[in-house]
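Here we start with a single chain on its own, the form predicted alone, put down as structure tokens.
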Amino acid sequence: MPHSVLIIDDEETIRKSLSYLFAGKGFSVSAGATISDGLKLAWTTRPDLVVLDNRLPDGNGLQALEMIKTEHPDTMVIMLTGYANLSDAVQAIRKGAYDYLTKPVDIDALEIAVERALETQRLKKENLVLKMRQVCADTGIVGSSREIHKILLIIEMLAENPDTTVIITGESGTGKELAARTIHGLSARKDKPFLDINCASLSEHLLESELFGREKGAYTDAKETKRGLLEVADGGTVFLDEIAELSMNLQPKLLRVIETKTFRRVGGTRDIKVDIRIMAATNKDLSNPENRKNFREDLYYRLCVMPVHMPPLRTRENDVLELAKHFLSQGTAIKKNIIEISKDCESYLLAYRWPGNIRELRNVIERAAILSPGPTINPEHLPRELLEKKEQQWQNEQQNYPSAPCSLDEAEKNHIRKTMDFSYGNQSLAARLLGISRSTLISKLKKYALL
């Protein structure tokens, strides 16, 4: 697959010259006047690579540069400028240029510069593929997502400060245990325990009891003294699933313990000083101020150092058959040997929304291996509602397909007018996606009353 490059400059016999350039090296060109422009394109095309004026119509190109780094962190940007200045070429480097050239553009030193930039560009790819399976295969965590890959990054931040307090979110059956498990397997922290409960499976009383421990006579049934989670998980962490629905009584006493490390047991009059992490979980939306009504702030908000977000698996598409196939792998499906998934079987896995996200997978794999005699899981062994979404995605797609046919000429005006609401009006990049010159592009538009 050829690299793509985007030229955003306001000259035209730059763009022009650069466009002849790059084609004739067999990359993707796009080229745009101005930031606007730029920008689309870049959210367009999403190029390997960005040659960027630094003076432009609309704006200063470092804001540009700024711009496509946050979305495109990946992409390679060498600047171009008319008026040489230290400053601005070291700002440029800071924000994430890689090179920094003056006009009138030496070619020799460009094409240097671009081969330099992609052959980084690579390696960076390379490393990040092998640091991300290896990460995998220490964590457990199954996938290879753009979205996976962010989590997994973050993962080992955490793991490296083995301190920080956590808070992971996400739908339930995303695996938000299995990221704290995980974070904490990571960690210097590893050889000690990692203790967690459920703040909503126990009244605040129990609760509080086994967090806090007990002095014995704090209340008639203390027979004795007890340790609470917290003391046992000395030197580990201690996670706490649910945390939204922990009590506003206890939510306090929390709060000490995770700026101070400090805390009393239920009927204690003297302060036990421990080392612990403390990492949170919760399937609402904290963030939104509705649903912290009964949550405090101050709280919150210690616990918000470092979030982390489990994605559902609905943004994942690319994931659910490597995850089937890891669930397939284990369990039920290695006895009876079953050994793959059928094609007809993937469709339907990929059709369906997974409300249960992960957990609810696993379940309808196991389901599938445990119904299925051979040793292939088909459509039959699926729930119900699986092939009811297929049957329904099939019928949207016939109701939405035309009655009675269009001639040609229609059908291609319907296809052109979508390809220029895709490249938000841009005619190169249309023409380009279209396969056809920009001036055929434009007789075409002209014929359509599409101009």
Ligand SMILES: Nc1ncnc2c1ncn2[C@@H]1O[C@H](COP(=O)(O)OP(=O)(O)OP(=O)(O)O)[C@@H](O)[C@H]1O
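Here the rigid core means the biggest group of C-alpha atoms that line up within 1.5 Å when the two forms are laid on top of each other. Residue numbers count along the first chain shown, from 1. No experiment lies behind these values; they were computed from the predicted model shown. First, how it differs from the form predicted in complex with the named molecule.
- In the core-superposed comparison between the two forms, residue 104 has its Cα shifted by at least 2 Å.
- Once the cores line up, the CA of residue 114 ends up 2 angstroms or more apart between the two forms.
- Core-superposed comparison between the two forms: CA of residue 192 displaced by less than 2 Å.
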Given for the second form:
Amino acid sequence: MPHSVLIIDDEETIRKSLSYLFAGKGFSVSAGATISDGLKLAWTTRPDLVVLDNRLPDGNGLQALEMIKTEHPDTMVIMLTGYANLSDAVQAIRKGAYDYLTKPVDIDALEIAVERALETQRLKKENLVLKMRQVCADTGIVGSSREIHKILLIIEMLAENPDTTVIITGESGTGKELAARTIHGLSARKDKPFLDINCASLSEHLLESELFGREKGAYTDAKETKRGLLEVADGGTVFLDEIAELSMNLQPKLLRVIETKTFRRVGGTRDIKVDIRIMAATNKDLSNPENRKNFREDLYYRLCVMPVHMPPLRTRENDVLELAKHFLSQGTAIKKNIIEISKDCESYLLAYRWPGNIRELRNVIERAAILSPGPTINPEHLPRELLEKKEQQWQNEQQNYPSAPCSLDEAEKNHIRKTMDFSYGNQSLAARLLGISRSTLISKLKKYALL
Ligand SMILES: Nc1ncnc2c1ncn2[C@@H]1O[C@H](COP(=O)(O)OP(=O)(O)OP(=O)(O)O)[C@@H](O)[C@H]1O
Ligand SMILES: [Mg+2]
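Now that you have shown the form predicted alone, what about the form predicted in complex with the named molecule?
The complete assembly is shown below, putting the previous chain first.
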């Protein structure tokens, strides 16, 4: 892919000459004369590099620089300034510009700056990929979709901030607990306990005494003083699963723990101080006020300082097969030497909606490994709901598109439309099922006005 550059300068001669220079070097070039044009172009072209003038009709280049770096942190910016504005140049570097050049622009100096900027950018990207691979290897989190990369970045950041309260949301089986354990395992708290408790599985009183502990004689059968999870986990992390089910009575007590790191045992009068991080998880969408009628606003906002949302598997198109192969390298499959998934089988896995997400995928693969007599997993080893959905859909679609004689183009159009419907509009999946590249699919979608 050619590099892309955006030139933002109000002098037409500079725009023209730089455009000419970059186009000659194979860049794809866009140019704007004002900050507002420049920002719009930055949005649409997502350039690798911006050459930015310092004085523009609608404002200062430094402001534009800040906006560009906020929206597109990976974009490299080279500022152009007059001699009289060298202090601006220093400011520009502080605000994230890669380099600055004085006007009139020395073309050789510009070429060198551009080369270095792109090299730095390339190294940064490479480092990020390597780092992500390492984090994946360290954490056991499998996946290379954009969605999972974003999650890994957040996980790393939260690991570096071991006191921040975290709430992890997402459908069932999307890896919320795995994410919580990973954050803990990568953090400075890693040698201290990670204790989890499910807020939905215990009665209010039991949960209270499990969490906070109780003093001897707190109630009739409390013969001994018992320390709660919050105390036992001192120095570590307490993970509260299904936090949306926490009773109204316990919510203010939890809020107090988060805010002051102190609490009292049941029946106790003494404040106990602990050093813990609280993490919580829920598969309810608490951002919808309807779903948090039984949840205190103050606790909700306190928990939401750093929300992490685990995306459903169906939106992580590249991860399904990678995860399936990962699960094949474990458990029964490895014992039975099962090494591959047939192409047919792959298309069923890709087309399924995975309501139970990664847990369901793991179970499907384990079950298939048990059923498969040979080294390959075939469609007959998959559960009926995976196969039925697909077949039913094909049948419905067959009825919608009776196969009356038609031109080849017409047949192609119908087939592409069916496959797109079948793939829920997911172009990568449709392209894979059709056995063509995504770009070919897009050009065909355009040709048949199906976009
Ligand atoms: N990215 C991943 N790579 C490998 N395994 C994963 C990944 N995400 C989840 N898993 C596995 O999937 C299973 C379900 O994950 P987990 O228990 O963390 O989900 P959850 O969101 O907490 O589910 P629930 O809402 O049902 O509690 C676990 O066995 C976990 O190890
Ligand atoms: Mg869980």
